[in-house]
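Taking the form predicted alone, here's one chain by itself in structure tokens.
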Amino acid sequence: MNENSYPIINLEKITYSYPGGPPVINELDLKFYHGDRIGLIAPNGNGKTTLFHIIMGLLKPASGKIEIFGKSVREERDFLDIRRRIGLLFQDADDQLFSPTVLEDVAFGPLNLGRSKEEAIEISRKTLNFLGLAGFENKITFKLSGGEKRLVSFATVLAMEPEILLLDEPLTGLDNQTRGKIIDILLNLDISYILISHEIDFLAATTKQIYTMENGMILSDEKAYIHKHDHIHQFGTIPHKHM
């Protein structure tokens, strides 16, 4: 039972289409409370990032209605502020990434929200050396692999000091000891977060609900199934990969 008589993101009959296609988003809800820890899982093509983008206002829905920490959102200018309250980790770290050097990319967030050069290089190294990041400040973003890239992109986010995040495949790159720093990070944050992976481990891990996306809506599925390789575990049929 949630503490929070209305959901900080909802929205209510959803309906999105690209160019030419069928729809990726159809007549979805979603209700998301202050405090939820929420998992996506399903193939590609399913529209996943699709929905971060429209809850971040990237895309237009044809349709449905969006409200967002209590208020409509509509238009371009009503979603600035969501930026600057909901941390957006992108599947593709080169779309998150675009200064000369790690430090460059981390300060911007915290400089675009009114933060002093200093304050903004504080937080910035902060944040960097919480990731495991430390001396990596002057480091040529595009020169890092992509590993690195991942956690640089993380760091961007954490450094807005956001009260949600949007985490769209966050272990992409990471070797094992990373992955399971991440985790601890994750269980560690006072944050509301919704992960979208296809490990679903990691979901397991680090969330409370797993949904999955068919036909453009989100599903449950809370039953239990046997594998093949021999162990149980809930949210059988939705397909995945263990970490």
Given for the second form:
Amino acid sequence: MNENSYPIINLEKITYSYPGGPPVINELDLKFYHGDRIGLIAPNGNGKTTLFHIIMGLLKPASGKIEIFGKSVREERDFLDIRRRIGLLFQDADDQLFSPTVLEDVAFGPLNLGRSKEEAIEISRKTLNFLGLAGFENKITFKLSGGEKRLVSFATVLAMEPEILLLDEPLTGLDNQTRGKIIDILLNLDISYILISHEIDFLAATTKQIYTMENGMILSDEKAYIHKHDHIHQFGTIPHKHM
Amino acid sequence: MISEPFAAGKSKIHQVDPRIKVVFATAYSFIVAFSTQFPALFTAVVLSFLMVCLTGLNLWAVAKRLVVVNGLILLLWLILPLTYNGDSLLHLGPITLSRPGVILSAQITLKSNAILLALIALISSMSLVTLGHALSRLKVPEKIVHLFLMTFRYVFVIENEYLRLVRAAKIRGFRPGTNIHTYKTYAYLIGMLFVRAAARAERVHQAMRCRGFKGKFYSLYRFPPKSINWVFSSVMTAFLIGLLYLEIVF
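Structure of the form predicted together with the partner chain, given the form predicted alone:
Full assembly next; the chain just shown is listed first.
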């Protein structure tokens, strides 16, 4: 964490609850600095996705203060600018891809940001190439495989040239090849990001800090714990430790 | 699944600018629909069949589609000649076939088949996505075009959710029968589908907002000018004038 600069995302005492339920997010504080790569690991239903939606302004917290890029954001109008600078990758690619063809879907973001058609196409092609999706331009989005859909929705987010990425379980349901591809892409990106995943190995490989969420709050836990799980390797019968 | 078996193809008609095909298919349909004279109607059926042949479609697959429509038309043949008022054509015991009824049924049969064949040749020979873009270029209101494209896009997703629900019911031993349990299960299933579709719509809208959606859609499609467009337009114009001539002269 870079203590010298100001946090680009600063959440203070955010509380949010879904109608008729207990708070999912409870007095949550989060400071996110430029260059940070944070992993969030927590059981289902602990408010990880909700947290992302609050940062994007899709959900309005009951109380608390949100500051992004040094400015306090409150109204829908304030979030319009935030959304062009923060990219959110949804859990389900089908939610993200709604245009008939891949090129149109990737160009949708840049066009909304006021780019000309030619510029939007140029950016989209570059992004697709970067993700190894050259030649996918005219494919029909809903006929893609699950892995291709995830990569294309990643492209739709990257095409907006965001400064921060919020990735909601980007590996779920993918085969090993596509997983490897996404990990490579993340390691090669020069963007700060927050990553939700249930896989500790994946987070360890792609993030600098790993946090967990409990009772609607973010906990950072630097301590390592001795724990047990079944595994298999040679000489396994001889008492030993993994560090 | 909606498949588009006729959309892929290399024929001359496939290469014509989709916008021009939409315009002529519409004009042709209207003229055929308003025609009443049999020479014009018979000619229209022949012309439509000619278009289908030029499109190089699998005639067997086309025939299968025609069967669906002609099944409905068969019902008209059973009802109209018996019920329509007018002078009688034939007495079969207690049954009287009315002349205007038979004529009307024949007209409807010819018109439907001619229009259907023309639409198969001209409209089915492009993908629904292309059709959407063509409509948008023809200044059809954007909302309609996008309703059309989004429906097409999410029909698959909703169908998948439906299949998931049916599977979930099946693996728990659900077998439909004629009883209240079955009706209730189907009611739940349909209700669940609506709920899921609504939730899906909400998430799609959120994803769109995240990408700066401000209520405007953009189309990147381009339809380059080609000489085939002129040939097609001339031939179709000749067809239309011919049909009008036959309708007026007889």
